[in-house]
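Shown here is one chain on its own, the form predicted on its own, set out as structure tokens.
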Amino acid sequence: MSRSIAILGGTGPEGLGLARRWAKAGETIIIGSRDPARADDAARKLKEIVGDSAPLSGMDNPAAAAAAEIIVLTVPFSGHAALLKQIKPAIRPEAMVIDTTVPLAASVGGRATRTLGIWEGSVAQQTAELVPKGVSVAAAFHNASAELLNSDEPVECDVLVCSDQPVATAIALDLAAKIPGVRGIDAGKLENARTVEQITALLIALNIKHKGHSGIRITGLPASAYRG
């Protein structure tokens, strides 16, 4: 059954890549942006790739949040808290939020390879503090390469999902399994997101050094631990 998924920051590389993969898998995708015209243009261009009948649309961020069962945050950390405060009144009481945000420090003349400390422990825990009471939060998709998501190649990567709500974990794992090559793994409580977020800075450094699109694979777990 198709779900309505709003990808906020959806005109950036990570958001577009997730939108592309999930639209191909039959999900209803709403691309959110500060500029609704830009969001609509991104949705139109994705339809040219995925197919004109794909359920893709573009809206401004609050409208996208109000229309969705699942909200996926793919925004830079610098705008993270401000976005959540903006959309908070629009979030449905029964909605869930999947946060992909990493607290990367701003860099000059290159990509950031250092993470910032977060008072709550992780960006995902900050999100849980800022969303309306009762809205579930999962941290996931931090380490999936945006470049590969925007291609037709399998994404050879494990997605670690952290959440305090089992239903949110299950939904994020299901969405991970819809991306060819990806395996989802339940990584435990939301507080574990602080470790997962830190891995992204290392992967960026590896990509710069080796000119690649690195991901992670977790080995040695029983087959039942992997989804996908």
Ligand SMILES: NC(=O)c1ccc[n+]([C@@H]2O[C@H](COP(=O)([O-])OP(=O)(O)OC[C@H]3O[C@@H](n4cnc5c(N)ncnc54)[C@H](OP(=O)(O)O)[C@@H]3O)[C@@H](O)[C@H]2O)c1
Given for the second form:
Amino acid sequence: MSRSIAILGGTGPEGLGLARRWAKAGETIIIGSRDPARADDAARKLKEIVGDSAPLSGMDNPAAAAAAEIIVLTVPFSGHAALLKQIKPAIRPEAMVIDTTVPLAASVGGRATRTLGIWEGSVAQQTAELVPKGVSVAAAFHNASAELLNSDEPVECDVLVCSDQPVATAIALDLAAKIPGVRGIDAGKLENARTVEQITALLIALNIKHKGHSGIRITGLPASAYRG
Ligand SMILES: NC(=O)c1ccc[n+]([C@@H]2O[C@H](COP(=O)([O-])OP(=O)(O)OC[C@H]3O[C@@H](n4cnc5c(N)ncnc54)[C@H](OP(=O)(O)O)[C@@H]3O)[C@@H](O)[C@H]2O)c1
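Any chance you could show the form predicted together with the named molecule after that form predicted on its own?
Below is the entire complex, every chain and molecule, led by the chain shown above.
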């Protein structure tokens, strides 16, 4: 299937890491930024890593959202709602949104090991309320370390995908499986994103304590539960 993936906030480490892995897997990637020049620059640098012929480009966030079937949010929580309001008119009716955003207190000046309370339950549920009606939302990739995504090594992490729309779950699982080392797991309803988002704060605490780049592995499920 030919599709474009816009990664908004894609100039940061998480978005760049996902862009790098998916571009390597042959996906068409648009890096989104508040500044189109910064997006262009990031796309050019990624081409140096992935290959000059890789379908990678850069645009400002609304243009990137308008050009894509899949929109991936990789911005700090502090900018999340305003970004969604900005791009809402640009989102295609048939598009889907994958949200990686973690509500870290650090995004508003607090600690990176703490999370903020979200009225809707999770950032992903907030997203579902802010996108145009009919646009599907999946929560995924919260626990995948940017450090590992930006390396050439397999990423030792399972990606828990939460969504209320099976088609969105399927697409996010497919994208997870494109990252060597990652296994995608259908983690049920979008409301489960609340727990998945919290795990990242714990992983950050582990990284600080043990000086590493931790991820998660889920054991004990039948083989059919794992994609990748
Ligand atoms: N880093 C990780 O290992 C990791 C792992 C899992 C999940 N996450 C989550 O993924 C998201 C991105 O993480 P990150 O470390 O890449 O974050 P980041 O570097 O702080 O931000 C990513 C990009 O977001 C844009 N941005 C910054 N402030 C913004 C605002 N107020 N409004 C709109 N855009 C803004 C910036 O791009 P421009 O200036 O070019 O617009 C920036 O390069 C976060 O929610 C984080 O919790 C991160």
